[in-house]
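First, one chain by itself in structure tokens, the form predicted alone.
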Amino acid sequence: MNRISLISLAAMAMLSACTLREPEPFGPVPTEAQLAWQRMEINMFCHFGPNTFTGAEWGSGMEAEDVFHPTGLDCRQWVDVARQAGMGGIILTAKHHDGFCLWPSAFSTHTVADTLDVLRAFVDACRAGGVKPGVYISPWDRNHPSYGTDEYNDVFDNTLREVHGTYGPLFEQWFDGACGEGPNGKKQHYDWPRFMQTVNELNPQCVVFSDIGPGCRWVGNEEGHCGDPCWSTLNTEGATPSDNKPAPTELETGHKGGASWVPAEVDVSIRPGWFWHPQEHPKSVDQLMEIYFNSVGRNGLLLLNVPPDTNGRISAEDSAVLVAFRTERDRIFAHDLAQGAKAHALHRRGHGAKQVLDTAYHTYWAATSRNAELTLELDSATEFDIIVLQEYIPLGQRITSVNLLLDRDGGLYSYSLGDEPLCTTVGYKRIIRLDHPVRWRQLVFQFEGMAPPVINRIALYNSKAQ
């Protein structure tokens, strides 16, 4: 073999090695707990407390303890409903702004009796039913006499230690940033670093929610939608959950190139209010589907509030809508029309384009350029109106724009949304609804990103199919 051939073989080997090298993470990336949280996609919120019985949304804190008297508490029923609705976790308002504790706390006199430990019944039912329990514990307390003083930070920290030490582990800690006036007119200055440290110390896998995370962030509205774009990254330096936080519009979109991984959680209620009120009724399946597309479908996690009634059960009306909501999702996403297609791309980094068609989470196509194309060739012309894209977020969120070219008469033309691309950000999941069904055999996806795209999944669906 001559010298030129040897040099050529060596160059080819080096090129192959470079091609097979795994891509490096780009920017901040999720922890294992954040990734597991994001993959849950939909969880249940349960607002339950004295407000359930008084008709209030924000209690005064002066309600008598015995106003809370569920006549048939059944947390197992909550778990059954959550599972039928396709939800993997439930977050209970263990203490709302009225300060009433749904467990017999040693740090408050405004609590349930020892014989009615709702929090214990809740976490036990969740674990028995294979659903993850989480808690909402409001730092604002309209009952506790020390609220508005330095002493209250000790009280609240001890409360967190009591809950996480006695009832943990918990998959999510929900911190509302509300901060009202104490009985002496003094506003409470929360010791947020201390509170965060306590949760992390006792429950290191717990995802902590607040306006700025660190585990996940408020999406900036209670209407059921992420912004567009929606980045999982956020700049939080100098901010706190209750003061000097990003504006709601910033929380809706996140920050492109932000320094921390703080994905959006979309909290919205199935009813007009957060607590159960007999005169209110749940949203329709169509309304819930619109919320799903604009939350999970825009890189968020949907936290759907389903309040138990005065019996301590989720109403039959709400349960029926939730089951129908699950049935509709299952119908639409039952058959991925891209299965069996051929996928190819000119440039890849060790992972072929076909990886976007399998259902394994930890496989992906990794491009070698910030601007990259991937082509899907279906077996035959196929009608679809929904496209699902997923980035492999353990390597970061990269994509800034996606365009789509469709074949026609042997050529390609752009599927246009006016002057806008097919979508901007992708993140964990982007569900794109086309404005009308199309019927094509070849699709070319054009990706642009801050770094070479890493695509976990591409799927096609027909929402009109029965």
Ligand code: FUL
Second form
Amino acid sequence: MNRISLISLAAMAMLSACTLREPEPFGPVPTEAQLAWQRMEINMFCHFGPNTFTGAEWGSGMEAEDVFHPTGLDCRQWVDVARQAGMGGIILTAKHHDGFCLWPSAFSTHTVADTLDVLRAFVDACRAGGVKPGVYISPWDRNHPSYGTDEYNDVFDNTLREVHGTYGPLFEQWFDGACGEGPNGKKQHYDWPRFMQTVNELNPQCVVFSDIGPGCRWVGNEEGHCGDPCWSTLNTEGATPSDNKPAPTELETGHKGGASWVPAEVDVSIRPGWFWHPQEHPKSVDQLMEIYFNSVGRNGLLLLNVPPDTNGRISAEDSAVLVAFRTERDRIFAHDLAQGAKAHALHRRGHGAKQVLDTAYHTYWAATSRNAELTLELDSATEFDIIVLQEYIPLGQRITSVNLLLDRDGGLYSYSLGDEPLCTTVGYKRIIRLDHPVRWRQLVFQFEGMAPPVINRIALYNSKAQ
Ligand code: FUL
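Structure of the form predicted in complex with this ligand, please, following the form predicted alone?
In what comes next, the whole complex appears, and the chain from above leads the way.
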């Protein structure tokens, strides 16, 4: 073998070693707990407390304790409904702004009786039913006499220790952003670093929600949608959950290239209010589907509030809609029409393009350049109107734009009319609804990213199929 062939063999060997190397993460990436959380996709929120009985949304904190008297408390029923609806976690308002604790706390006199520990019944039912329990504990407390003084920070820290120490592990801690006056007319300066440290110390896997995270962030509205784009990255330096935080519109979109991984959680109620009120009714399946596409379908996690009624059960009306919502999702996403297609890409990094078609989470196609194309060839022309893309977020959120070219009469045409790409950000999951069903055999996806795209799933569906 001559010298030139030896050199070229060595070069080829180096090149293939290079192509096979795993891609490096780009920018901030989720922790294991954040990834597991994001993969839950839809969770249930339960607002339950004195307001359920008084008709209020924000209780004054002056309600008599025996106002709260569920006649047939059945947390197992909440868990059954959540499971039937395809929700893997439930977050209970263990303490709302009225300060009433749904467990017999040692740090408040405004609580349930020892004999009616709702939080205990709730976490036990969740664990027995294979659903993860989480808690909402409002820092704003309209009842506690020490609210508005330094002492309240001790009280609140003790409350967190009590809940996480006695009832944990809890998958999510919800810190509400609302902060008003206490019964003494004073506003509290919260010791956020201390509260975060306490949860982390007692429960390191707990994803902590606040307006700015650190585990996940408020999406900036209570209407059930993420922004477009929706980045899971956010700049939070100098901000606290109460002060100097990004504006709600920034929380909707996140920050492209932001310094921390703080994915969006979309909290919205199935009913007009957060608490159950007899005169209110749940949203329709169509409204819930719209919310699903605009939250889970735009890289958010949907936290859907389903408030138990005065019996302490989820009403038949709400559970019927939830089951129908699940049935509709199952119907639309039953058959991935891309299964069995051929996938190829010029720019790849050891991991073949066909990995976008398998359903294993940790397999992916990794491109070698920031602009990369992937082609799907279906067996025959197939009708679809929904495209699902998933970026492999353990390596970061990279994609800034996706275009789609479709074959027609022997030529390739851009699906998008005008200058708009098919979508901008992808993130954990992006569900794209086409204006009308198309019938095509070959699809060419053109990706652009801040770093070479890494995609773990592409799927196609026909929402009109029965
Ligand atoms: C808000 C609260 O003020 C509402 O009562 C509700 O709990 C909602 C989820 O968050 O900030």
